[in-house]
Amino acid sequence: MKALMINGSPRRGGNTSIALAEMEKVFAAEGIDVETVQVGHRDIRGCISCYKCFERGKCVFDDLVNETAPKLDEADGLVVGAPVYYGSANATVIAFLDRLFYSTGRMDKTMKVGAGIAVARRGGTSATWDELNKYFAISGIPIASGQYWNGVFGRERGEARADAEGLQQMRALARNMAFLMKSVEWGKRELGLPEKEPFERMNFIR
């Protein structure tokens, strides 16, 4: 099985890539392969709503964004870690999630697993995760939880590794999240996955 990890922040080896660590070990050790893409560093543009990727089947910006949609496809779970910028994920997370899940309409995501950690220096982190959520919630995506809101303290590089709360939160919710996915690959093999009825889309426009 495979994990997709998404690092939003720009810091490479900085707090958010010590939360997503602690969950690779775990994962490595439930036998679940994990390749990570360090988005924040990137020179990200925001969606502008041209609608060529359903012509084209991907983002008319041919960067990050087009290079990981088949890392999407083939993963079984995804992770997105943002670092918190004025109470909410840092805008390069952002203008890549909407892209990648917007350009990947077409994708089907139902029951691939995901999970959204925040990392801050105090607050923000519960603002952060919701906003994360919405973009697995809307994709028929299972949201993975842990032991509390998923999120690990620290501001300065190294911090994060003081905080032996965040660490064993990153712990729970890696083990949760690979039950999850061993539960729903169980399932497509035995159950198959729901039944889906055409999407009503309603415009409330007179």
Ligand SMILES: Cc1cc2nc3c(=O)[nH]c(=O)nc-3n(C[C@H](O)[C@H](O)[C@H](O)COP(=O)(O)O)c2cc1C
The other form holds:
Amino acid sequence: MKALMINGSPRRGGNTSIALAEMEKVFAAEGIDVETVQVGHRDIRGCISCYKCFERGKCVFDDLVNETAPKLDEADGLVVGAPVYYGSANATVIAFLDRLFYSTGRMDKTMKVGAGIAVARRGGTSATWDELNKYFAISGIPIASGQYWNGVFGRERGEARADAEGLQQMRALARNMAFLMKSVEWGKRELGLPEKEPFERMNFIR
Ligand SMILES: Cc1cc2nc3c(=O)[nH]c(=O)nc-3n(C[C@H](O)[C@H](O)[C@H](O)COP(=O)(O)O)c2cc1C
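Alternate state requested, the form predicted together with the named molecule (shown: the form predicted alone):
Zooming out: every chain and molecule, the one shown earlier first.
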């Protein structure tokens, strides 16, 4: 089984990396492979609403988003970690997620398991968590939860190591997520994926 981790931070070895690494240790113990893609230091522009991805099945901007799409397709689980900037997820990770999810609209993400985590000096983690969960919630991706809010605190690079409660939360989240991923694998084998109806697009002019 595979988990894809998106690290929204621009800082290598920053607090988001520490939080994700704590989850990675649990995944390794659970026999789940992890690939991490760091996005925050990359030049990733936002969606320009050209809808070309509907025709091409990929984004017109051929960058890290298109490179990551096949990795998402292969993954059984997706973790998105974002540093909190002004009370919400940093702009680069949102630009990345908007384009990744929109341009892979035809990719069946049903029952991949998702988890969002937010990393901050002090405020905005639960709002950021809500923001990240929205990508999962409209994609048929069940959201894993832990034992408390999915947040780790720290300002300077490395400070998150002192947040024992936050790191324990990361481990609890990873254990629950691994359980869900394995349960989904079992469910797919035994029951198959839920039936899908043809999509009814909102159209009031008939
Ligand atoms: C532009 C900017 C805005 C920030 N806004 C917030 C904020 O609203 N709330 C907060 O608690 N921390 C805020 N921070 C602090 C970061 O969330 C914190 O340093 C975090 O540990 C960064 O994670 P990283 O080391 O993975 O990059 C901000 C940092 C920057 C650079």
